[in-house]
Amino acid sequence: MNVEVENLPNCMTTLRVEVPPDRVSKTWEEIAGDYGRHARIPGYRPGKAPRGIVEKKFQKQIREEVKKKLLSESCREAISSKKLKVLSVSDVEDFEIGEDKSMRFTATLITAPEFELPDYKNIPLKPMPADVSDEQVSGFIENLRDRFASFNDIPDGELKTDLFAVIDFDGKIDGKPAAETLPKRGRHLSEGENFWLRMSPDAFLPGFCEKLLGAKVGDTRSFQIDLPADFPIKELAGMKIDYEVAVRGVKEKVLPELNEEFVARFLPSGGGVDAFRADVRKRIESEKLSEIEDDKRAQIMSALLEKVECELPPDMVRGETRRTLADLVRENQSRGVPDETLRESQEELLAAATRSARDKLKGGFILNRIAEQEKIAVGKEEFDRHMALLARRSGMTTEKLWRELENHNGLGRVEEEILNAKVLDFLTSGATVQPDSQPGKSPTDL
């Protein structure tokens, strides 16, 4: 067999192949075979129509089943001979079958990447401080208590710095509702009912909070909002607002003591309020060794990446940079942010997605030929450990999870997630922490 390969940019290869005349023809004749001893032909019994009648008969069929064979093993063995590391198999075309039953065809072939592995082992690595200080602890508890609080009503009190206001509020500019004035950002600012507001100088807008100090439950209070020129949200800078404020409700925020009632939520063995410390105590631990072992891997990647320079094939990335913008939206969107700013944004958030989309797949082939390299490889037990992890996290069996997986392409994705973790377990295990350098930041979150 005949090979011949043509490198192309953007991790594209082109093969070509001649596959010799007597393979076709044995093959021919195999798969003709097949037809002539099952073929019912009028005039002749089952199996005994002459092969020449049975060949131009079904000569189209024979002759896509020699090209499918052909092609999947003459394919699969050019690549082989070759050495390549192949990711899809794009386009074929120019295909042929001579008159002397030769074959040729033209393979157009998606390429892993080449480059250099740099020097992945004994990584310099910056620490991360392991210790818990007591006032981390106080905030963790602190934190708590204010999960738990309760917003007692204050009938006749006035609204002061600190407490809780619940208003219905009507918002003008130049006597229209502001969310005609300003489409985008209006709606929120036009109208609401019941709205809570913790009443301090940053919430809602600048001063909004400062012309409701003094006000008792029923009373109603206008006055105008004059936005700074330099105000954040371009929409809104300069602008006057006029508002009508009713006052529906004057609320008192109070945290639970820290007793034994409120520890006892969390300790259900009991042990009181210092168990319950050193009970926290041993959680920030435990998240810090967590948070710390994070961070080592992000600093390897991210030194990886720096050394690593190479071409990316585009119909990845764009594959890659579609799933990545989608889950930033689908963040942005748990988090509340209106679909308008989103789509303000949306230049911002496909940068940000492509940026994150490549580095993702470079990382990915750096990690896959450490793997070639250092011989490391998912084995069946723990893909099926694995499995039957992911199983219980999104509450289907084990079974259920594979079919939709399978049905998805995405076993291989799974594979592939062990298979990196792997690799990073061994980079890690081989790092260096420097003890003298600052604390280390893993890389900007998109």
Second form
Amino acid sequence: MNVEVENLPNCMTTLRVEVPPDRVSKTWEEIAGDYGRHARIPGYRPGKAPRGIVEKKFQKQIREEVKKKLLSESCREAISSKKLKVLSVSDVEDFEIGEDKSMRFTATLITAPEFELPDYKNIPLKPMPADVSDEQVSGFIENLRDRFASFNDIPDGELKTDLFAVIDFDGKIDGKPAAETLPKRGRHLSEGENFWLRMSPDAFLPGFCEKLLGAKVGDTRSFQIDLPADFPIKELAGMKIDYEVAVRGVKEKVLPELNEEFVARFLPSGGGVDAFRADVRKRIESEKLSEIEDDKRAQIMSALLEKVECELPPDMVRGETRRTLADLVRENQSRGVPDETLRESQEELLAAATRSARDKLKGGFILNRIAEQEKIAVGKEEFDRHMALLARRSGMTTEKLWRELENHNGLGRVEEEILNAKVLDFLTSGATVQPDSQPGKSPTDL
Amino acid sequence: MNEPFDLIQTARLTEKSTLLSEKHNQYVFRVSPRANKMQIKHAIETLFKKTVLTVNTCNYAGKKKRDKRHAGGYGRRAHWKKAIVTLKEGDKIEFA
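Just the form predicted alone so far, so send over the form predicted together with its partner chain.
Next comes the full complex, this chain leading.
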């Protein structure tokens, strides 16, 4: 078999293969013989028709089968003989079976990028403090108290800083309802009913709360707000809005007392405030430990990505970008970001998705190469265990999950996930934490 | 109507005809029932450019078939003639 390899840019490789006539004839004979054994041709009993007649009648089908069989066989052989790391076959063209029964074709392959593996053992890591301070425990408990706070009415009270006002407001620009003038993104500033407002200088609009200080329930105030030139919604910067605000209620936020009754909500086994504090500390500690592990992995990945420069297959980058972008949009939508805002920032989203997709692909290639080098592989038992875990998380049976992943070609992806996690575990165990350097970023900052 | 293409209707490709061609260099054709052996010989020699040694013919009566459009309720398939042509040794006709 004659094989010519031509490396093209962007991880593409062209493979020109010529299969010798004797092999094509042999395959042709096999397939034509198979047809001959079962062909039903008028005038002959099944299997009794002469080969020439069978070949003439089923020439097209036999040719297709020979092509299918020899293409995959010879492609596989050519790839293994030339030791190519093929990700997928992009295209097969110029296929022909000549008069002399020799077969030629040109296959365009997407290959894994070539790069030098950097020193991946003993990657220096920045440490992340693992101890939990009393302030962190208190902060956690304060947050809990804040979440369970109640709001008490102060019927005769005046609005002061840190109290809550319940207001109706109506905005006008040049005497006309603000809703007519304001762009869609700023509509929520035009009017509101039973609007809860925390009395703090940075709440709602700049200077809005100050104008309400001292107001009581039933009071109505009219004032003008000048939106500054650096207002976050660019279309509104520099606008003047006349507001008429009616105060419906004044409320005070009351935090629940930190006592046994409050603590019992979270610690059914009892034990009082001290036991609760200890429990909170333990929870923060375990969260921190997993954060540290995630941070180590993130640091390793970013160190590897920094050290390796390679081309990436554009088709794969495009596909991965599409998936990442879809995830980003879904995540933003679930957070309540309006579609219009997403459309406006689509360029930034696309840039972020492309960056992340490139990093993910590059990271995958690096981890795969390390797995090859260190002979790390995913065993069947490991795979089954992971599938069972995934099935439990998604609330379906393992068989159903297996079927669904098989239908969407997702089994390879799961295997890759397990392999990447194993390689990262291997790298983390070999990495050295440098005690003197600056603390690393937490994964949320990365 | 006596042109070679009118006289020779089709080659009969069956197990029996294949056997005859392989063993005795004989080829079987369906021919016009009006064609005689001389005409068949001439037609085959003209069409295939081969030398014909002998021609054997047999007439077949078309099968009787039930057909209510005809008087008596029966019709017929067409009568037809079969010609078995023996070629000179070394001459061959390729149908495949």
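Only the largest set of C-alpha atoms that superpose within 1.5 Å between the two forms is called the rigid core. Since the structure is predicted, the reported quantities are computational estimates derived from the model, not experimental observations. Positions refer to the first chain, counted from 1.
Core fit, then Lys360 C-alpha moves 2 Å or more between the two forms: Where the cores coincide, Lys360 shows only a C-alpha shift between the two forms that is less than 2 Å.
C-alpha of Gln373 off by 2 Å or more between the two forms on rigid core: False for Gln373: its C-alpha shift is below 2 Å.
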